[in-house]
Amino acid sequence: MLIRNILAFVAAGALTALAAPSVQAQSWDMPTAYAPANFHTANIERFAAGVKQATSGKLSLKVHSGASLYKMPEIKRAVQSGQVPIGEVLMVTLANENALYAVDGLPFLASSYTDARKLWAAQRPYIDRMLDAQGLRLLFAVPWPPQGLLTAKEVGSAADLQGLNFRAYDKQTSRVGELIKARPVTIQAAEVAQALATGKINSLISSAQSGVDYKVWESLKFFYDVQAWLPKNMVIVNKAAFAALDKGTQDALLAEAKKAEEAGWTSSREVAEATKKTLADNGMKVLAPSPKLVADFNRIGKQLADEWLAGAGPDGKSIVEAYQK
């Protein structure tokens, strides 16, 4: 009897063992605003199956694009709050909270792939130390193509935008907005679609590729490639979530992310060509920038850079040194 016992302990402490894998696996929900089809999303996808794959399992990401279970302004929140464990958010909306968020949104500070890496590399220390004050960690962060303006009529200064309906996401689009005299309305991205539709707005600045994604060319007729700035969409985990993974799963999830970033990059240069292609293919006409709007554009750019400074303090000015250096 004793031995039978003995034997029966055994047995139920193998099968416990083979069943731990399987108990230890989790799958998290991921909130995004983008479409499906958007490289942003496509990057997110490709990164969940590099996770899955690399984790054999015990970690899977289940992607919710379109803002189909958090719209953009609740992500940050429900990821710190723990409602998910992991979300993809667009930096420069952040700005209310702390404008250090929002250097990357700064007209004309950074308008090449060269400078955003820079200005990328100046940023990230600040924005890792502010996310882990608030446990969160930072996995990951790609930037749009440079951001061009969108309008329903030919513009060759500022002063050809007063009055048009300028949609806004964040607090520096708004500022744009108010000193070209037009009318901002803030718009989230799973919602511009339909605003132009109805009317609700008929400009904007915003990539090529947001472009394609909102079918701009039944609205609108003109893409002047102003290449404004490269905001950044960036990934961000529940510290308490990923602490409470193993060493190997943490580390395939910090790995693949690195990777995710480095193919975001790479991806978004890609469609920066393809998509601009996409809007004339649908009629828009792609159009350089006029001088004068060039620099009325350069004009705005340095009083939205200085006004920047004025509130972003000791840690903004530090960032801008560091990435004109």
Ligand code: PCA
Contents of the next structure:
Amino acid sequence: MLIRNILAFVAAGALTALAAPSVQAQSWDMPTAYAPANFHTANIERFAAGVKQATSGKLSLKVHSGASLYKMPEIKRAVQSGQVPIGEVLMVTLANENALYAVDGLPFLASSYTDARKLWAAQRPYIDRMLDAQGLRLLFAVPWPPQGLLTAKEVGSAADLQGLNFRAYDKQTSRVGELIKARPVTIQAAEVAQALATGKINSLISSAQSGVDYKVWESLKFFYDVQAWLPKNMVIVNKAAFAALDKGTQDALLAEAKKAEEAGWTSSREVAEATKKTLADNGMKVLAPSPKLVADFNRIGKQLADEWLAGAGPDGKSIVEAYQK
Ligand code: PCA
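Could you please show the structure of the form predicted together with this ligand, as a counterpart to the form predicted alone just displayed?
Then the entire complex follows, led off by the chain already shown.
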């Protein structure tokens, strides 16, 4: 008798637990890869707060920043396979899958916010389509501030970079490292501070924002404001997880994503300036690159663009043409 009561009690409890997610609030784990204080993370936290509010708590996103849940290169697969419903990925790192993901990593193709926006408009339909074919849906994308060169020593030309231990974050930064005859090593953002501290790297191309995240001033001295390109992070959702939401929640998620894209572009612009100042306040020399360094990077950029076009086929050409129109 007693046992039967206990079993009935347990069964009732289990039923409630099973029924709960569909009728009540849902919480989605959301892996991201960048520092909690980074503006991308802050923007995503605001997005999460907006989603919770707009759905009256029906959907909440639990942001796991700093690659604490998945490492950046694992996030896309985790979302695709449904291990998590939503996540943030650095788009250029998908170049091995398809070159079209990496058009925003080409030096000097689009190096201002206005141009980056135009390039995104041209690139977006292709990204939408590729993700859709993989059971994914693009929610929004936000650029990193313009990429600069961070070094320990003064640099006047590409030749000065020869032999440096150069940190890369994707195929194209790795190629830049090869072309300047440095020693490129691919390291994820979450591990850069450590790599700098141990001397594994002594140079990198990244944004001033990332320089602040990495506290580069502890080992490097120069930030050359090359403004070479603005790579984007994108937030993607698993299509099946999205389809399982009720219509009101789907609409709210999409509306908040739209807002997050706008807000993200605005804060990227703001932190582009503010973080250069933070670098300077911490003793870094924030400098314009010499004309020789710019010319060298232009030459490298040209070669990268040729290589990219060769790999990106007619769609790549269409993106660049649409952008340049
Ligand atoms: N920061 C990221 C990618 C681009 C950027 O500005 C990084 O350093 O990995």
